[in-house]
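As a starting point, one isolated chain is supplied in structure tokens, in the form predicted on its own.
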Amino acid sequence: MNISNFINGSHSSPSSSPSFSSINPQTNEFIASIPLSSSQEIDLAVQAAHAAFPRWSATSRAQRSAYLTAIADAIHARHEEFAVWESRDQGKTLARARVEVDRAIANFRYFATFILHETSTARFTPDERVLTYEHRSARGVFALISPWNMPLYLLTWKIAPCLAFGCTGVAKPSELTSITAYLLSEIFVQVRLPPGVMNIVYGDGSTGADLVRHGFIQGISFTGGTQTGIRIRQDTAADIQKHLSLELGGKNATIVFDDADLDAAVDVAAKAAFENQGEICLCGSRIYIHQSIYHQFVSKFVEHVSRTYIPGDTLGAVISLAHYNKIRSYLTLAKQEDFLLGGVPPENPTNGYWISPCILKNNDNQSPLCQEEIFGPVVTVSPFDTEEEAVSLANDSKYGLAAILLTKDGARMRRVGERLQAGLVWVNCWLVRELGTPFGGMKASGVGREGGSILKMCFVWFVFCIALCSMRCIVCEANIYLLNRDI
């Protein structure tokens, strides 16, 4: 398969630019050639989006809703094709890929209906002589950069609201997982999305850098590593008008209290640690267990994971040889006696990049195994004595993306949950999403929020104050955090 850029409504001829070989992580076999787009090709894509913006932003919400619904229907009709290629391209199990295709469809359906019921706000000043109301205008062209771990789902999580609220965009998937993005571009042709409204280009980090620095880009939605997020902020520091939404790394804590339903807690903690081979930024890779149930929990946890997560069956391969070696390098830091399950994988894998689940005892919260994002099927388990210690251990990280709290105590859910330095806290569940909930991290896990009733990513917000013949305009912005609020 030869992948080609999708610019201004059509697939471009094969570029003379260098290409990247996409490898099936499960077999180590070549599956596609991915173009590494030049700066000239990026400029063509952004110019196309810029030219399409005035007309697209002026279309009615009903028209945009119809396009999003058509896209959702078309993906649904090719559901298994998308799932099979997502599995082959990323290494995840076919069952996991099917779930993510379902979520991609849901992204388009949710925003297709959301925009039909949008409301505004009007307020009187205290003396009731001035009426203020909010007017929202689409921002312009967005750069939408998605990662390799959940390629279709996270790409559509960016594309759907961008289109819904009248923005145009240039999307760039990871060079490691570009095939379902290409299939999505075929869907755009099928539903006759107007040329230039959404463009898809392929390439590596240099391609992304050309995209975010382009002068016509008004906003950037990026999901990926923290170091790349820092680079984006540096590259756009002088472009004060550019809106940044950066969802970055995570080293998330799972806290198990002694009143938790033990079997249910084991199941939730295992899913949070090993779903999608641990290659989800929201994975709970640090488990802190109350001392009184520590040994009982760990025994059940090891048995459950060894029975449930089997490489090649319910556990996929990790994305690439480079990532395999990264995970392996962390595992070599652990002592042999620290392995409760798993071990250091072979130095030279031959038939795909398979790593068995690893559960490690941990007595040092400052260890790289506890502090750095491994992004693989590796989890540490540690005991704690008091609620205060649990909160301290969980917050002892430069990251603040998510946390999982397992307890039956309703007061503790709020008392502990609101003290955790995480943008999203799950209680007795994990990876449950309601698309109206604002999503994003704290600390080194990023800035900005996506989703939610505000959806400020897509809009320029104005507050108009109307008084006789005078009109005044000020910019109004607000961030909403789940549990932890900063307005």
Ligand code: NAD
Second form
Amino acid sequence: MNISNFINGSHSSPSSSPSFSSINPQTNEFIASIPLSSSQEIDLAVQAAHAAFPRWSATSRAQRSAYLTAIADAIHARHEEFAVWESRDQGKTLARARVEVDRAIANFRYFATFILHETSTARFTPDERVLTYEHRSARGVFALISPWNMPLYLLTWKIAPCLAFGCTGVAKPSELTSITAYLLSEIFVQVRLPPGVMNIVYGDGSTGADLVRHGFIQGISFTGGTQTGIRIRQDTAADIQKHLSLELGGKNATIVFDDADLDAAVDVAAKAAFENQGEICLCGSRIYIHQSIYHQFVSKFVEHVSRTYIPGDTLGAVISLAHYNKIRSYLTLAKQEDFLLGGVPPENPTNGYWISPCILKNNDNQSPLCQEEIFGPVVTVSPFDTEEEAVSLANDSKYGLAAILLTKDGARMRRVGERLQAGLVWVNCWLVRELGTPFGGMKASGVGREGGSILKMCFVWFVFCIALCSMRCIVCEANIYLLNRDI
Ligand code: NAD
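Condition change, the form predicted on its own to the form predicted together with the named molecule:
Now the full complex is given, and it begins with the chain already shown.
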């Protein structure tokens, strides 16, 4: 496949810019040639989005909703094609890719209807002489930058609300996974999205840096690693008007209490650790288990994971050789006797980047295995004694993206959950999303919240209540709870 930039409504002819190869992580075979866009091409894309903004922001909500619905329908019609390419490009299983295409479609459908039913707030001054109301206007051109782990799903999570709220954009997928973004640009042509409204450019970190620094960019919605988030903040520090939403890395804790339904807890903890071969920012990669059930849980967990997560069948390949080597280097830090399942994978893999699930005993919370984001099929298990200790172990991390609580005790759900430094707390479930619920991390996991009405903060100017809303963002960070009533 030859991928080309999508700028101002058309695909560029193969550019004079250099290109690079994208490979299938499952086989190590070449699958696509990707352009490494120059700063001139980035400029063209941003200029196109800037020129398209006045007309697009003046369209009615009904018109924008119709475009979003048409995009969702068109992806749906090519669902399997998207899923097959996503699996080949990222290494994930086809089953996982299908779920993510469903979710990408849901992103468009959600915002297509959300904007039709939006309300505003109005308040009287104390003497009731003046009625104030909140009006929000679209901000302008956004840079939308996504990582490689859930390529289509995360890119559309940015594109859909950007279009829905009347903004225009330049999207840049990860250099490792560009193919479904290219298929999406074909859909934009098919539904006759007006030229320039959404542009897609390809390239690496330097392409992303050119994009975020461009003077016409009004805001950046970024998902990726914490170090890149820091770099983007540095690169835009002087551009005070640029709104930043940074969704960054995680090292999330799963806490299993002694009253949890053991079989259900094993299943949730395993999914949270190994879904998408552990390459999800929200994965629970360190499991803390009450000492009274530790041995029973661990033996069931090891048995369940070894039966359920089979490389090449239910577990995909990791994204690249560099990432394989990174995961491998963490595994070499573990002692042989700490492997309850798996082991150090071979050096120099020849036929795809496969790593079997690894479960490691760990009693040292300061170990890099417990502190650093490995982003692969690796999980640590550690015992705890008291609730206090569980909270302190979970919070002993520079990250604060998500946490998973497994308990039947309703009071404990709140008592423990509200003390966890995590933007999202799942109780007896994992990866459940409700798109109106704000999403985002604390600490080194990022700033800003995306999702539903909170996400509007990213894409619109606040005209009347800027002080109040900014204060809310500054003084508190929401812990969001998703409680599963079925366990
Ligand atoms: P990355 O930070 O290396 O790259 C992400 C994107 O940023 C890519 O498109 C890349 O080309 C671009 N980029 C790189 N340098 C840039 C720069 N200086 N300026 C602008 N753009 C730049 O991340 P990755 O390796 O692709 O993804 C893995 C990371 O993403 C993990 O840390 C994971 O936890 C995180 N992630 C977070 C979430 C979340 O919602 N919090 C979701 C998925 C992944």
